[in-house]
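First comes one chain, alone, set out as structure tokens in the form predicted on its own.
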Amino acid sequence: MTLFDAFRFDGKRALVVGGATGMGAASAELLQSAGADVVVMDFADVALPGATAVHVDLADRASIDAAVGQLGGPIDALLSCAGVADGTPGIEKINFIGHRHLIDRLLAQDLLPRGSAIGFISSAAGLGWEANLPRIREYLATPDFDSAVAWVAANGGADYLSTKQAICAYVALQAMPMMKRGIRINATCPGPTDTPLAQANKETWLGFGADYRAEVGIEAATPAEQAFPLVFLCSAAAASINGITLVTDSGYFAAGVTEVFPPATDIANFLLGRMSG
């Protein structure tokens, strides 16, 4: 044994949530690469040899207690990763409310023990969650699948940045409860990544930062650029790390706060929430 197996997943069970296609399929294949027995959640169809799939609607509160009820087991390290664009029905289902339904389940029934993680997938759209803490404490204080949707119907946050900023939100305000567990929260911010997700939205999503990108001669990140971030969240190299949502943009929006990287900085200020008045 050395120092560096506290990087990897031996003897662990991980369950990655959206881990078909993406950055969740890249994650579930790093986590078994690092020793870790695999399970995936997703909607769509699993194609990683030796993992255990689960079919999950994110969307759908009794597909999602039927999923829980499959793992058999308790899980070290959880990766809520499922994503959708705006303009899918039930986006704040998919991308937020069912992925804390899911944790609510494991939690209630013991599923995460002390030591274990949570990864969530969030974005750059996310990070300006502290400017909107007020109207997000009040949406986060639903405390059921049900009301959370019907707090959604009535007060909006039907879309893509809202769905990201409440994950920012939900792991800062989630850090010092789930510690008391032994259970660590964490969450990445991507910039923009090439999957199949930002292929059907390239104009908006890839064209994001190009000029930046060409500036310091990179390309967009590829999945599994933004999956070593993630499950290192989650491995026990990460023990001191909790509560905080890792900005994994290659220094986008610190380019563009700092002014070094001046076509960034109101692109950045408006997301973080600085704009002046």
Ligand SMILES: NC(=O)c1ccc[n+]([C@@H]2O[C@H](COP(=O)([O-])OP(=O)(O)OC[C@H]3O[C@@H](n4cnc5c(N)ncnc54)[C@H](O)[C@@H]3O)[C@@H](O)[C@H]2O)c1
Given for the second form:
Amino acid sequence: MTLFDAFRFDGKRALVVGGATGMGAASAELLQSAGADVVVMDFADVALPGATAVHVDLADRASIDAAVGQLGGPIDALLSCAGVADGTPGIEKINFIGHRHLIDRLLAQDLLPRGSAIGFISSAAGLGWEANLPRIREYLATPDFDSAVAWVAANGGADYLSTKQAICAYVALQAMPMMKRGIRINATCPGPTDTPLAQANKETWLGFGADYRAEVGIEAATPAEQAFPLVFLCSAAAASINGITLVTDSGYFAAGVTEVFPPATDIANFLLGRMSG
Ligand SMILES: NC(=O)c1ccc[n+]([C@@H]2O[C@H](COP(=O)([O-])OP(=O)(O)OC[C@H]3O[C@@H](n4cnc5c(N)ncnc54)[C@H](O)[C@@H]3O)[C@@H](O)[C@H]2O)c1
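So the form predicted on its own is up there; where is the form predicted together with this ligand?
Full assembly next; the chain just shown is listed first.
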């Protein structure tokens, strides 16, 4: 035993939802490397040797219930990674409502014991949640999958930015009730990261912040570079961290809001909800 073991996952069980490709796959691999027994839930086939694969469609409540039924025991870390881009039917379910339902099922079945942690992947696109909190609070007051879907159908929000703001607000709103159960919940807000999803939307996703990256001499993040902070947030080493949305964008937003990099100022303030556009 060393002090550094708090960063590891020996003897722990981790569930990565959306772990077939991209940041989720990198997180699953990292968790294994840190000693965890890893279960991956995804819509797509899972290639990671040694991981238990469970099929799930986050757009389908019954599929989530069936997947949770196959879990076969409690987990110490839940990494909620799956997400899709604007234009995907059911985006509100896949990016948020399905993840929330899965968490609700895990809680109802006591599969997230005291000491466990939840780590969502949100996005820098979700950082403006505070300015929309009254509206999002009303949305998140919906008690279950179907009522949340109905709320979005009536009020809007089936778009990438809204789903990511919902995640950030959910993490903040759940910090205290989760902590009462001994569970921590946090999220990362990645900037552009070179994954299959970003490649499929290359112009908008990887074009974002390209001027900043050229100026500071870096590339878009790798999936592993996003997995490191996400896995850390779910480790015992992050015991004091709860309810935060950690910006993992290599400093783009910081440079924008402070006007250190003026080309990023308007977009950063807009996405942070500090101006109307
Ligand atoms: N890549 C970026 O630049 C970037 C930036 C900010 C945030 N994000 C977020 O990071 C997360 C991971 O995305 P990624 O870039 O690694 O992309 P990715 O496409 O490689 O990973 C997403 C995973 O979600 C799974 N998935 C999609 N629809 C599903 C469904 N209906 N049910 C179950 N699983 C489903 C996919 O099969 C895939 O394994 C997403 O939430 C995304 O919004 C990405």
